[in-house]
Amino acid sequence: MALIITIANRKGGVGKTTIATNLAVALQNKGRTLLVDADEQRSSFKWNDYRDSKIDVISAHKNLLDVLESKVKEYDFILIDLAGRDSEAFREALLITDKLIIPTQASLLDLDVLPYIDEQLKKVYIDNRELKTYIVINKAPTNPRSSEIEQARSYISDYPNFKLLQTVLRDRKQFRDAIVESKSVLEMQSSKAKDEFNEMLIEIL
């Protein structure tokens, strides 16, 4: 039975697809992996089209439960990349997800969606008691003097349903380069981006 991991946030622009594509490559090295692009923009699907080493990817933003019913026994990992908004796919995914990863930037405008997600999770936990929810601060300032990260940690601590990862993914060019080149940072030369992503993997797996 597949371990199902969902990358989601009600807000767009927080780096969901970047994390999903990098995570898909990492999981592919551990077992048979299916990446489910549940966003009408199909960014993950297009990213895979240009890869030399293809990953199993499907596009499915409707009837997600029906689509995945036949897949859970075929794969070791199923990774769902959701659109940056509330949707039927978002609610369906939460019902079957083992691990939910919520990327967020450290700004208050991005953190403002957490109360809504928290309320949705309280409903979902009734039917999916095994769901584990993680928040990762993504696209964080590289300036060590910035106070945004500590402010974000303080804000998130008020929501016990979320486990805040210690790993912080910084706003590094190599993450952007990897998307453009249809790669993962794990497939590129050694870098701080690669090190950070490996640290995140240790925390969530």
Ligand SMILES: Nc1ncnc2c1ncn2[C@@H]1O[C@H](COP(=O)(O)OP(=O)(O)OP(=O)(O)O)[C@@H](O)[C@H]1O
The other form holds:
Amino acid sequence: MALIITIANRKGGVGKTTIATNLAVALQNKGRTLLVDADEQRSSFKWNDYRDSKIDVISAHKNLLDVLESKVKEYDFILIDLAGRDSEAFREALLITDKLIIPTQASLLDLDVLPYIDEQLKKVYIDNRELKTYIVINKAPTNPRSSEIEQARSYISDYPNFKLLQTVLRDRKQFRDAIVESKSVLEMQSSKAKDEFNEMLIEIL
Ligand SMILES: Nc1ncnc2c1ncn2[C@@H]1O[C@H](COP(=O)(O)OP(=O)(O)OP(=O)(O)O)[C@@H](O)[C@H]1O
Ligand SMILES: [Mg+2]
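Starting from the form predicted alone, produce the coordinates for the form predicted together with this ligand.
Whole complex next, starting from this chain.
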């Protein structure tokens, strides 16, 4: 049975596709991996289209449970990249997800969606007791003096169902370059982005 990892947030532009595509490359080395692009924008799907070494990516934003029924036996890892809003696909995905990763930026304006997700998840945990929810701060300022991250940590600590990752993904050009070049930061020259992503992998696997 596949381990199902969903990358979601009700906000757009927080790095869901960045994390999903990088995870797809990382997990491909560990087992049979399927990336499900559940966003009508099809960013992950297009990212794969331009790759030389293709990954198994399907586009599916309706009837996710039906689509994935047979796939869970075929793959070791299934990644689901969702749209940045509440959707039928989001609710369906939550029922079968083992690990939910919520990327967020550190500003209060981005964090203010978390109470709503927390409420929504309380109902999901009743049916899906295995669900583990991680938050990763993404696009964080590289300035070590910025207090934003500490503020975010304090805010998130009020929600015990969320496990905040120690790893912080900073705002780094390599993440932007990788996605534009249809690559993962793991396939590019050594960089801080690569180190951070590897650190995150250890925490979530
Ligand atoms: N750590 C990072 N450092 C620098 N740029 C980043 C980082 N993470 C994401 N980005 C950039 O931010 C933008 C949005 O990222 P991405 O498309 O992954 O977000 P998303 O949550 O999938 O957005 P959407 O809700 O539109 O699907 C992209 O330009 C991406 O390259
Ligand atoms: Mg996206």
